[in-house]
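Quick heads-up: it's one chain on its own, the form predicted on its own, in structure tokens.
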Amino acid sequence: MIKINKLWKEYGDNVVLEDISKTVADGEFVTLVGTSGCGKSTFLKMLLGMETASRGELLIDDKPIPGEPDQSRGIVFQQYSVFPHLSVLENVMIAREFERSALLGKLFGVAKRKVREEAQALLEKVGLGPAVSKYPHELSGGMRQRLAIAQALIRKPRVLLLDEPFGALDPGIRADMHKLILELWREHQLTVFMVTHDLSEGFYLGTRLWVFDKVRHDPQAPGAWGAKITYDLTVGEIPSDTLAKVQKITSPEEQQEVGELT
């Protein structure tokens, strides 16, 4: 479904990505791990469409993917993009809205009425039912990205895009949002891709892991390389000696989380 071609990414001088060249199938969950600053959010941006290919191709279903986030996409950040003074329907709603009045960003009548539908039941899926009512600052942090989830997934996108989505909850949570993406990324047919620092997280959520890093370094000239895909990993089918070179790339922090896995 998704075709990386030969793929750069540059601004003026300082090279980001180069010469990435990759296909994912309809259904994956792919999880992108590296050091900070190696390109793996600058990717899922080029996804999204809000940044474009500087060389290559980036396809979607053989087609360059459009040059500005659309229906077929959703994003869930790190940071809650929630509307402070819409309570937690409006909020999932008004998505739908927008899509269908453009304008006005209101619908009325039946149409409203189905969409009112709609965003309940979505919210009971993602566990917020009782909470319809409440706004923003009234909720936890694992509500608020429960909610931004809902957000994501009302316009039905093939595509989810999930950018460091748990990095900021408490473990129990966490392992709460995981569940309940592993449900939806199944239930909806998703196809994913995860940006996460958390090389346990990366192992336990995706089918596929993708390690970013950089493998030529010019100390006169740090931005003249850009971050590759070095290893694309089947997970459950790792060797042991290639796990170990990717814990070499990852943070020491993750070295151990890596290590109560073997």
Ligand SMILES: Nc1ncnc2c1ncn2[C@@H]1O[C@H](COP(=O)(O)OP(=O)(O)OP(=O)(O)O)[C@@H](O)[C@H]1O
Second form
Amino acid sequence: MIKINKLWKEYGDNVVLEDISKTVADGEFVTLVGTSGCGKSTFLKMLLGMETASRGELLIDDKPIPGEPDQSRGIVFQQYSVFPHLSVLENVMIAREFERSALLGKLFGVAKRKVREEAQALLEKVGLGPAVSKYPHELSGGMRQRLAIAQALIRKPRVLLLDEPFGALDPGIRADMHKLILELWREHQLTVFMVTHDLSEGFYLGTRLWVFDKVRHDPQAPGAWGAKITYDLTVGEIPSDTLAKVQKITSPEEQQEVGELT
Ligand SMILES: Nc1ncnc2c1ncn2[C@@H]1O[C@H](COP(=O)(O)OP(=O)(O)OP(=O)(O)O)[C@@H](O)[C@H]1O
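So that was the form predicted on its own. Now I'd like the form predicted together with the ligand, please.
Time for the whole complex; same chain goes first.
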């Protein structure tokens, strides 16, 4: 279980997140929406341990989330972070080697063979079986995101953090990736936090949808107030008037159709 308790994040005078308190049970799929710059990525980075809270606490199973990324949480960014000079297989294996290297040094012999087998099985699972020997520049955008997902999953995280992972993909490829991520979520019993700009994607994938919004504005001091989670919705149980309000917050100019992906 993850507990977020009176969490604040400030960069200097810029208050980004303000007094957020939430509890997330294991296995939930939380999607995060909100206007650009309201702090969604910052929130994910705090869950990962890449950023620290200015005030308040983030607990995983009642213990503070470690101050740096560890094996319990994996992240996939929109701009994938794979190594260009390594093959697909090596990219996944190295994610595992990094995790162990601090304790055991470089992998070799039986241990390395075991990791290779695990990496190969995972690459099959994400649909990259035929591409294990290719290099990242030989892959399509969708394939690169599959690789980034495999890199995160090889470490067997309990919590998967996705920062607009499919934002740059074509609609058809996105639909395939949606299928994949739902399968992996169920199979690996992950708790997922996923940032998306696409409200319909948020509703389609999530069991719970959070809307980040700045409710107070001071024109003289734009950084004086941070965003809060103004709606915490259980997907499938949302009254239509609430839906309309959320659509307005997340897309003030151009209202989106919800449910088009179902
Ligand atoms: N390392 C940093 N130092 C200073 N300010 C930062 C830092 N990282 C983020 N910010 C600021 O925090 C605010 C929130 O940024 P963040 O990237 O979390 O927003 P976001 O909701 O994810 O935006 P988008 O939807 O455009 O990706 C912005 O004002 C940003 O400039």
